[in-house]
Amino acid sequence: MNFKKKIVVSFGTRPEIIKLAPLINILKRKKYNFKLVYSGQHYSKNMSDVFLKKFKINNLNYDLKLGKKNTSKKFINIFFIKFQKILKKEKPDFLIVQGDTNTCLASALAAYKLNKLNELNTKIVHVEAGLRSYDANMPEEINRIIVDHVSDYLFAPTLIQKKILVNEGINKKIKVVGNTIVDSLKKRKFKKLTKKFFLLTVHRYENVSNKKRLNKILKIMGTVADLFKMNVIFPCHPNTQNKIKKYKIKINSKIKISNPIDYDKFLILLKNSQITFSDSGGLQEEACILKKHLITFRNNTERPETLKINSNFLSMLDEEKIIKRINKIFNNKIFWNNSPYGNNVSNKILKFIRYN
């Protein structure tokens, strides 16, 4: 590989690990000149170490471990300062960030600031650009808008996101490539489970920090479990578990709560679930790709392509509409043919960087 320019990849959460792993492994395999910076935004072993090991990301150049005991605002400020020092030392030609996390935001802003001060000449590369929920109450929405507007190369999953970027007046290099999650899921084989079950995940701030919303979600799931006579498997984020205890929410006995599980095990559950219920963003893509029905506990989504092809349904926390949707699914009235998320996405991104 005759590409001597330096690349820094900055990440710090479980979703970033999953989505950047295929790209990082190509960098390793083809011997690019690159450095990995892990912020530690997700600091628990179940949320970080297990996933780093699983995806064979064992050569972190900087492991900052900043997430523990730091609020979101404090984390951004500390990482912003520390990451500037790393950038000044490494002087990368390209900085790759992914998604809409606080790590993504602080990384992009640090590079942007140093570029403006002429202390750096780094191209900021945003993987998964152009996503919009149009809900300013979501911290991720603000993050992704800012990162898109300071980035130099923007890799959009579909034409929908490209149009959004163009309509916002972003005239930088925009490329529609698909989503790197495709590269993580391809060629996977899944064990078949015999028992029928629903799958549930809940972790978003707007759901977990609101006692009324979290209670309503779990009440709906209890009703659904009873009505369709099926258990609900609920791998539960530590913060969600804490909030359930704090709010003293009563849980239907059919809802089986566990700690977060290994990604492979989770994908097996997803692939075997009758229907999955979640407030996750990334899971909207994974379920779509794996041909699994998803009901999303949100009022909006930054992935409208999943609604367009009918793989996803926004619940609005409306129990009646949810039950109606489930009945349609069980009566085979809802289906889709293909995923909109492309293939060989990581290769496309690195090829574009290499020749532009």
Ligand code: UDP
Given for the second form:
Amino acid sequence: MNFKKKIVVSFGTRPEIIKLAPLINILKRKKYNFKLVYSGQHYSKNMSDVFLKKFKINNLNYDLKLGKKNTSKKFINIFFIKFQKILKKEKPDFLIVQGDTNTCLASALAAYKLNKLNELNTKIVHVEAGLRSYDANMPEEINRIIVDHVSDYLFAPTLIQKKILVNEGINKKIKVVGNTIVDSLKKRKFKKLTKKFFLLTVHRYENVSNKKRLNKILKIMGTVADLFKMNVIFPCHPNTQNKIKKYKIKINSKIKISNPIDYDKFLILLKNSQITFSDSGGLQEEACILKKHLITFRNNTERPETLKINSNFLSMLDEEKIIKRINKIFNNKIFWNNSPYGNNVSNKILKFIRYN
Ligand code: UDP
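Given the form predicted alone, corresponding form predicted together with the named molecule:
Then the entire complex follows, led off by the chain already shown.
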């Protein structure tokens, strides 16, 4: 490896682990000069340790464990300060961040601030740039806008996101590469399950911090389970579990709630589910790539490419619309060919960084 420049990768949640793991593994395999910083925004065993282990990320240089003791606002402030100290010590040439989390935001801002003060000369690299839901109530929307505007290298999944960045006046290095999730899904074989079931995940702030919305989602799922005579498997985010308890929401006995499950098992469920219901971002991509139908419990999406090819459907939390869509799916009226998310994406990103 004749590329001697130093790279810091900063991450801290389940989706960041899943989507950065293939890139980190290339850094390792090809002996890049790199350091890994894990903020610990996701800290519970089944949201972080299981995933780090699964993807063989056993070489964290900084494991900050900041999520457990801090509310999300406090977390951003504390990580922002701690991460500046790390940057000053490591003085990387490149900082790689992914997506739209608070970890991503605080990391990019810390580097931007030190660059502006001439204490650092680090290129900020945003993987999964240009996503916009145009819904300012989503905390993630604010994060991704800010990160895109302070970044030097922006890797957009599709042309749609590139156009958004260009229209916002960003004139840095923008490259359409696809989404690194394809690398995590590559070469997988899936066990076949015989029983028919629906799959559900819910965790977005707008859905779970609002008792009415969370209650409505679970009520719709109960109705759907009864109507189509199928169980709903519901691996439940810790925060959602707390809210269900707090709001004392009653759940239909066909909805089988559990702790979050490891990635391999989750993908087997996704691949075998009749239909998946979710408000997750990553699942919109995974379902599309694995040719599985998704019904999204949101009114908008930052992944319009999935609507364009019809792999995804925005439910608007409208029971009638959802039942109509399920019937259409069961009557084989909806299908799509290729996913818009490319291939060999992590490699393309590292190559672009090396040669540009
Ligand atoms: N996932 C998982 N186990 C679960 C639920 C989800 O491995 O019990 C995976 C899922 O396949 C996807 C990622 O977690 O890759 C999505 O994470 P999340 O929904 O928390 O974040 P988002 O994608 O919305 O940012």
